[in-house]
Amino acid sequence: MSDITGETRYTEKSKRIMDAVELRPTDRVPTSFFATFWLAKYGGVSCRDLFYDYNTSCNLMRKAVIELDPDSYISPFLTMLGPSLDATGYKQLQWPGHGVSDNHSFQFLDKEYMTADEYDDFIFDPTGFYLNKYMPRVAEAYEGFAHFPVLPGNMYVTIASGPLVAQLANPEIARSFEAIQKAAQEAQSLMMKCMTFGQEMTAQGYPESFGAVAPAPLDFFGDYFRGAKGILTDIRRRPEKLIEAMEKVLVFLLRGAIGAARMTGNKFVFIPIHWGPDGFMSVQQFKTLWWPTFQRLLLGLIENDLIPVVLWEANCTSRLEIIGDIPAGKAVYWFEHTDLVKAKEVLGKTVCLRGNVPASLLTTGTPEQVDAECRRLIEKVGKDGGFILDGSIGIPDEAPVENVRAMFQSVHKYSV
């Protein structure tokens, strides 16, 4: 690390990232460090050690950031979730030491957490659906909420007495409140650790990559409610009902992302995309079913002076012309497999591009091969600005440390 002050370093790195976002030439191509369980490999610890020990996660993230010297980094939040998941009895994931081995990343359990005939319940009353049905299905701590009384319609003294209050005396609800209180204390400890770590890294000169997360409206239902089989069926059998539900949830997604970004003071909003790529639906379905509500999500964030960072997983080549319909210099499109040279041709005057050193290369290649691929991206995609170098989806868990070092060193060799 150079001997410049943390404040100077932070200013330089923040400007480099913002120049890239706003499509201005940069002094060199910026990099971003996005890693989760790779930190276990880097530090020689188990994934479980990383996941359950706040200090281990923070110490290894700090060490990696200082060594690799990126222009932004991801919070270690995702690698410190073990105690909170245990406390809530969370059911949608398996994690190190809980469903998978101590040396394995977490795994999402794709299931139907909302049935097809429950769209109407969600649309009519999202909060009631969460309390009575969704939350009890995804976490043990909330199971008592299946007995939670219906609140709308109560008024006057029925709020203080009568059936409403009597129902709240249900012992199942009481057990849930007790479990939630314990989980809340753990979650508070986690958030305080992340906040303290972020302040420390800011003082050392390193900006955090984003301050909020939001899903695309269709992905919200496909990932967390309907599951893969359900959402693919809904796209064909009940698209009108799916659109109605997406319209309903869009308001909540925007409010949540805007609130989180303002709370953290970080304008970048991370949006991982799972159901928009070429392989899941036709271009026409993408235009009519997927893109309209997502475009409104992007525009809503931009109108609130926030910067969407969209991770387009898989291949999205056939979508490039469509997804360029947003204001120029206001977003980052991070592509996993889409050809970045082609993306630069189509989107280079609209959005900053990010990526996409292949995970296969970072995992099985040599440092020399990684260096050559980084040089190609820097010279072909980074020309004239508007590019942030990163892995295709950050750093793979199995990537050799010397390959990761080669990636971050490349911008200093070929950008000037």
Second form
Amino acid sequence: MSDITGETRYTEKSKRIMDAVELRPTDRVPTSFFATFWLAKYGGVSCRDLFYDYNTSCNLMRKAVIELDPDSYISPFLTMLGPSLDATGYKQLQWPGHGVSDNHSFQFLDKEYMTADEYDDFIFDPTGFYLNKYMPRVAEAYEGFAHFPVLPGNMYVTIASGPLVAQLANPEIARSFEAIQKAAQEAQSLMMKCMTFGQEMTAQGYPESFGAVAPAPLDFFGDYFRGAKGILTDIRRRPEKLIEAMEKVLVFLLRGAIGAARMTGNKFVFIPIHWGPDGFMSVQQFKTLWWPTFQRLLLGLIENDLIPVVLWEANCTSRLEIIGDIPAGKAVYWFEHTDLVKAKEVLGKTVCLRGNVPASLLTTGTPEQVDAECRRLIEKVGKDGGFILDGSIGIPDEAPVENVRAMFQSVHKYSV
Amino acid sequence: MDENEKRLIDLVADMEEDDALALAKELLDCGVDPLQVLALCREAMDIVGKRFEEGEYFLPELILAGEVLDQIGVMAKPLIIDSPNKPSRKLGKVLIGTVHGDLHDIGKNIVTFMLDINGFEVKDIGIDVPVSTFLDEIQAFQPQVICLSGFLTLAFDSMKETIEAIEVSGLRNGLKIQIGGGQIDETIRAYTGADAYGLNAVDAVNFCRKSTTGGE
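For comparison with the form predicted on its own, provide the form predicted together with the partner chain.
Below is the whole assembly, all chains and molecules, this chain first.
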């Protein structure tokens, strides 16, 4: 590592990333380090150790960032959630030592967490639905909230006494508050650790990749509420209801992302896309159901001076023309399997592209093969700027360290 | 085939769920052989499968058609009494499961469904399937094709181990192995030693057709 100061390094790296985002030429192709449980492999510890020990996660992230010298890195927040998940009794994931082995990453459980006939409840009163139905279903600590009384309609002394207040004596509600207190303390420790780590890395010269996360409205319902079968049948059975719910939640998603970005002071909003790719629905369904609320999410973030970083998973070739309808130089589109050369042709004047060294190559290839693929991407996609080199889904958990090194070294060898 | 029977096929194939269910009920109430009603549904599913292969239908249509089929099955099956009709011959046997360490099943379920409606006898042995379970099931079920599913990158090694174990146990002869999942490509096919990989359910069906004696 050179002997430049952290401040100089931070300025250089931030500028390189912003130049790429705003489609200006860069001195070299920037890189971003997006790793989660790969840190366990890198550090020779178990995924469980990483997940439960804040210091282990932070120390390994620091070591990896300093060694690989990326232009931005992802906070280790996701790899140290163990104590928080335990404290809330979270039900939507299985994690190392809890449903999966100590050496495997966490995995989401696809299930129906909201029934089809509950769309109306959600649309009428999202907060009430979360409090009484959704939160108790997805985490044990909130189970007592199923008994939480309905607040609207109360007034005057019914707020001071009577049935509303008496119902709060329910011991299950009290147990929930007690459990949530413990979970809240854990969450505060985690947030504090992340913040301190971020400040330390800033001082060393490394910008954090994201300040907020937001899902696409349809994916929000597909992933976390309706499950795969539910959302796919909703697209045919009740598209109007789905649209109404997406319209409703869009406001919350925007407010949430804007609030989080302001709190962290980081303009980049990470948006992983799950249900939009080719093959999941027709182009017509994509245009009429999936894209309109998502486009408004992007425009809303951009209007608030935030930078969406959209990870378009799987293959999205048939969507390229449609998703180009946003202002130029304001967003990053990270593609997993979509051919980046083709994406550059269609979107090169609109968005900064990111990706996409295949996970298969990073995991099972040789450093020479990784180097050759990076060179191809740098020369073909990096030409004239607007490109950030990364893995197709970041760094796969099992990728050999020498392959990851080859990827990060490539930008110093082949920059355009 | 009378007018109503033809209409049932069209309604199921065209995603007219409510009308299809009403007509199926009407046919059954009028005494039409429940096996005939199910045969009409299979014909409709052939059309759905073709439209999916041709890029006219996508996952929403596939899943909805499956739901309609299930609901008609619930109506029809209790009415089946000793029928002279024999079940139709299956194209071949396919064993499918998500490899150990991986809990994902969306893709696997879609492939299972597509194989089933295309006439294969499919045995789905679930998620996070240990190598030893695959070996036991191969011996018991005697499939012609094995489909290994996995969404995460950890599945690369699980697939490789499973295929190596099948080989070491002497069970690979005459058996075709296909892998599939979000991260699977030719690099991983070569790494695991599988015979083929599929990008989607249509690929899976085509490979199984080619690999079984009943296929083209």
